[in-house]
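Only one chain is given next, in structure tokens, and it is the form predicted alone.
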Amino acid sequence: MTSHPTAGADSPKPAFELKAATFTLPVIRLLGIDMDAVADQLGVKVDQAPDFFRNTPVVIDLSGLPPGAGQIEFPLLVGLMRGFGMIPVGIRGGTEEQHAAAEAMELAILGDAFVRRTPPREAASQPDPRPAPRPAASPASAVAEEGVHASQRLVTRPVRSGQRVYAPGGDLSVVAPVSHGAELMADGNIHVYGPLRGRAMAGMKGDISARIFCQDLQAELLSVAGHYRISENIPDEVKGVPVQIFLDGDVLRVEKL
């Protein structure tokens, strides 16, 4: 009688996993096409702060244009963007003829639920009303928690140069020193009990009501709603005590507490 192999038996080893996940990606919003001015005021934002757009992908906004604004010289845009250290990754809004010159330049067409770094493109068509996945964590980012709240993230543990740590849909509090390089993002408030000597950023949707409270500023940088303020540029005075960091219009302040 001749045997067989088992069914499966010389299946191959899966080789990858396909995953949703939910991260962070900075959104550049395209007011003019004037390739030249785009070039002056970008190189001036990196050098306040060449750490944060180093090798950094970013999304490119096109919904700020005017309408009849023409096309967008992408070759020259996608470059001077590399040429700064970026890595773009895809666009949001524009018209048919502007999302072809992207495609053209092998750019990702992003709907509005990609403002941040979302579940592959056609799982955005339509929202998904359960919570949004976390990420798997790696030894490189993973960061040990107390507790996650629909509101909140607790981290209690320090959070290490290299670290990304962010709370979607509420606060992130922290118990722990934040070292150098370590990143904190949130979209409501964010609290560090302890030496924040890495980057915060808060109301990363845009709530311009959001605050960060520290009670040892060391910090790399700082920003609310997208206005921030590198260690340059944040005086002496406020460095190694405790403080708060708001809003007050268009102006980051940075108070004593």
Contents of the next structure:
Amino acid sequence: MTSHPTAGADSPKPAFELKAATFTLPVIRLLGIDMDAVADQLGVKVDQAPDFFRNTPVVIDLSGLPPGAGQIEFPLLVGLMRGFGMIPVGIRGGTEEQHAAAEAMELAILGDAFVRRTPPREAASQPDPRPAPRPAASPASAVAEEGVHASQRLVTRPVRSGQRVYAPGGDLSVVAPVSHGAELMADGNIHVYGPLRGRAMAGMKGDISARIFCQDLQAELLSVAGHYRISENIPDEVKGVPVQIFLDGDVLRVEKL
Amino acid sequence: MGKTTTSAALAMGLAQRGHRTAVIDFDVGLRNLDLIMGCERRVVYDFVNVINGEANINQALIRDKRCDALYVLPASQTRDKEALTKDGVGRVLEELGKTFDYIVCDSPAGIEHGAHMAMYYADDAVVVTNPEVSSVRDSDRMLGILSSKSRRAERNEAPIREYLLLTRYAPERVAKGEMLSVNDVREILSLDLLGVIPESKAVLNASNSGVPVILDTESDAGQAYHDAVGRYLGEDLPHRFLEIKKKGFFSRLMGG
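Let's see the other form, the form predicted together with the partner chain, since the form predicted alone is already up.
Then the entire complex follows, led off by the chain already shown.
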């Protein structure tokens, strides 16, 4: 009945445009994993220029770490930086394992192409500066891949009463029911695509930004970074529906999705 | 709970269809299977004797008088469950596996040593549960153990195939809300049902008289077990006896 609409008349105005832009961000280049030392030094820097760091996005650079430095305590580091007013947005360099840990903290992994590589200052005297960010590409690749899998766990069979599943250093996804008396634990988030009737504990190592997502909440206990709620204290209106559970200050919130 | 009744019925059902079947009582110290199979007076040697090398397997096996393809390996009443060793049980099962099509292991209650021995070498597991919250919870725990502590799990092989059998089901009590329904159980355990055995006097009568209830083809429980065996062997049969029976005038007169 109506004629074909002309292109301009009916189509709404575009809500956004997709563009690329380049920003210069401050980079904190870690030279060790001792977070106390980092805290001390950061404190001094921030005292010198408090305005400079307020609400400033910051990238954490791991390429200056000595090889085999071990796991970085991202929850601590991120908390520390936020405490000084900075907004940690991502990391660059580092190992696959560190990437996984950073992802668990919702930090972006910034590609090598994003920033220029510079050899660490201490290493500048070395005759052949090796490509810093991804050490030992070929021989370690198998190990690195395993690291990715180890830090995020996928469970496809029902988690039965009395069983415990732990995802160290990352997220746990369960694509099956979780029974009464079963226990899910993760250092990062927990996702359950099925009824959650047992216990779920996210942010086991104190990550207060960890969340629990589930399709059908019937849990006995929910906890994020040690703040917990038992079934009795979960309101009826959020039971049996898809929800997310997260920390808001000191309060563990259960919200419908 | 109905584990031994079920073991006896399933073993008899498999044997009746012509499969050579052995049924082993793992409930050392509380043996019951021989009573239910009606062969308690013919026990000479038992499972523990065989494990300890005091008798060979053929001396201990008791052939069923009603069905040529069925043999019973009774448990010892005088020992305790520690007498079952992993190696010993493995040896006996391997020996039996050479000549039998099916070996039914009747597990004792609980999650202790005896139950562990009964399930360790299993390929298939039938979890028997009652329509009560506590029983279903225990079955859930048992299913968890099946998937993590069996030989198949230790060797990273395909997991044990799990089957669920609901016994002592009373539709009248489900309707009154005194029992979990078939769908409740199915949902909590997220497993499909091999069979639903109605609560029936026939089960008690059968146990007392030493005749596996599956031989009582008149009874609803016997028919339900018959269906369960059929489903286990791959037949597609609808579940019966899930609805409340309407008593007709005649059956009322005859007392049901």
